[in-house]
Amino acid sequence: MEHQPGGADVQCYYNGDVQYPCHKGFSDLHCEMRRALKQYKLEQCSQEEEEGDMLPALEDAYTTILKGLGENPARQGLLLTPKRAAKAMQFLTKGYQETIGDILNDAVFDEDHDELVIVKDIDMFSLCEHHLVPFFGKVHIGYLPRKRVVGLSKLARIVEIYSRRLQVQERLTKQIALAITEALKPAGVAVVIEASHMCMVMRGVQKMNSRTVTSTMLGVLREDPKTREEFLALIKN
């Protein structure tokens, strides 16, 4: 690494074969990183302010629930429960505040690859919109690229965006598949979710070992039996 002259206020910063112009001692790369960090902080502050504005209404709602259950919200063990529960609910539904554009963040790359890409066993936690109790399990994702791939961690982030909302498993499965299709325009997408639903375990029929499996297949993975079978075999092995 070295600095070389590049004008009165501009120098060139060399890192291997890459040259970054420097302005008053700061490279373009460094400035870009600082701008991105500043933008991230502004977005976080905006989100925290929005969540803070909604917090009192949620606290009041949980206080009402406690009273409706015959509890005394003023007793020691429950004094902070409405606030804790409100913050927990905001976290469990934070996906409403996020978009695919926010998390992809230019992480889609041109790549000469046209074989299956699979990320399996992605942990998933969500809330059933019918009873507001959890369902959780694993998500398996596969797609067949058209010379464009996405950072692997972004697939898990897409799962997080849609699972951190009030959901039903069928819709969640389809939303994940459609989001990947829109972002990458691949030849095909497959999403399989296996989950346990507390609304069937803790209440209702109370079947402890039941699991629900849903799938969405799009493009080649829906139309071509061999490609679909390859995906299903790989997520099971």
The other form holds:
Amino acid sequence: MEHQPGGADVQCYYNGDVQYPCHKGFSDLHCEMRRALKQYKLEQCSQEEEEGDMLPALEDAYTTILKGLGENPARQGLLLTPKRAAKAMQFLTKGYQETIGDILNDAVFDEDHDELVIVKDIDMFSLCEHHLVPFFGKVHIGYLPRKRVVGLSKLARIVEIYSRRLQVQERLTKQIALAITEALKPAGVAVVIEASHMCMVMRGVQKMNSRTVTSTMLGVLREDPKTREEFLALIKN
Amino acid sequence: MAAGVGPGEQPPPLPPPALKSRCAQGSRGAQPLDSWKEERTRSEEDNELHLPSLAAAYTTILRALGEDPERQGLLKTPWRAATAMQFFTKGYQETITDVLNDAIFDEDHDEMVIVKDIDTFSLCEHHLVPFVGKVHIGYLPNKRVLGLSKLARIVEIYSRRLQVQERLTKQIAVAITEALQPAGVGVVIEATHMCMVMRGVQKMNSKTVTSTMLGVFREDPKTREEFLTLIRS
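The structure above corresponds to the form predicted on its own; please give the structure of the form predicted together with its partner chain next.
Next comes the full complex, this chain leading.
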């Protein structure tokens, strides 16, 4: 990035071929931030455009569904429902648009810490890929760092990315564990999810109080029973 | 004895709500809709007939979301989702007359009858996302009582539809009124709306409470208070 002194009132920074004029007196940091924000907005626009392209097809599908269920899509309460339902569904599956690289945001830090780090009771909402009906619950994540730790909220963001998709709880658990492993190369990772599946509660067997628990243990949390036990005891309290 | 009514007096009968066709369902501010005597809009045959078009719609949805409908986990999803959706809206196939099954009995009981903590699962008609909660029903019989499970069945009929919580509450109250002509009816629903929890404002612990009080429950504060206290404990 070259710093080229401009006229008396302007300093200009070059980013490749694009010039971002900054007002006199603004710091480098501010210009960096404006550049990053512009890039982010461009990316958001293209993502929103893609989603917008799909909206009419989704709306038509939902109108068909309303008719097929015996409802009247022209009545007041249902007039905008296809659009709302389509947007809701896009939101509930927004994990497909995001990648771990985006959200980790370089929030991986060198830290001389080699004890268990646990973030528990992370609320999770996902969609069962078999019935397209929500399942929701809590995720507990623990990992044993090997000189590198991750920003705590990033664990919750990893959960968000993978849960906002059409999922199977077993796969969700494993994906979260693998993502943390790839990002941090820790000594061990454990992920436990306890969730309630509306496909079991609202239909089918209709068991209100049933919960499904899945877990993935990797590395030292898989091999060493004492470490695993410590993790499980800490998430229980 | 019903509070506010003198000994030997009959409590005033509730005025019958206007009959409305099912197609008028949902207009805000209008009289409560579905009378318990109305015709069904859907039959089992309709369900079979519409299943392929519903499944096709779900296949479109999967593609539009960027998924691959051919992958193993999603192969039968359109059919499963369509069948699930038909189940979630099976209230359109049922009428109160079917469900009550003549389970109305003459009983000289004039104290409050309450059935509380009835689990309810419905679909928000605005986002097609579930809302789940509990229904508490109380009524003051006027010489006629209802089989207790029939109250839960009335809840099922109206909740297995595309609903708005306010309308659901009112429909349940009106159905019990029409079936029994009691001295009063109270219905309270407390529910969590996934459309608020999973998306939008994303408030995990929010609950929506709606109530409908008819007859003596509306007019007499003591009766209403007794009902509200009993459902709280």
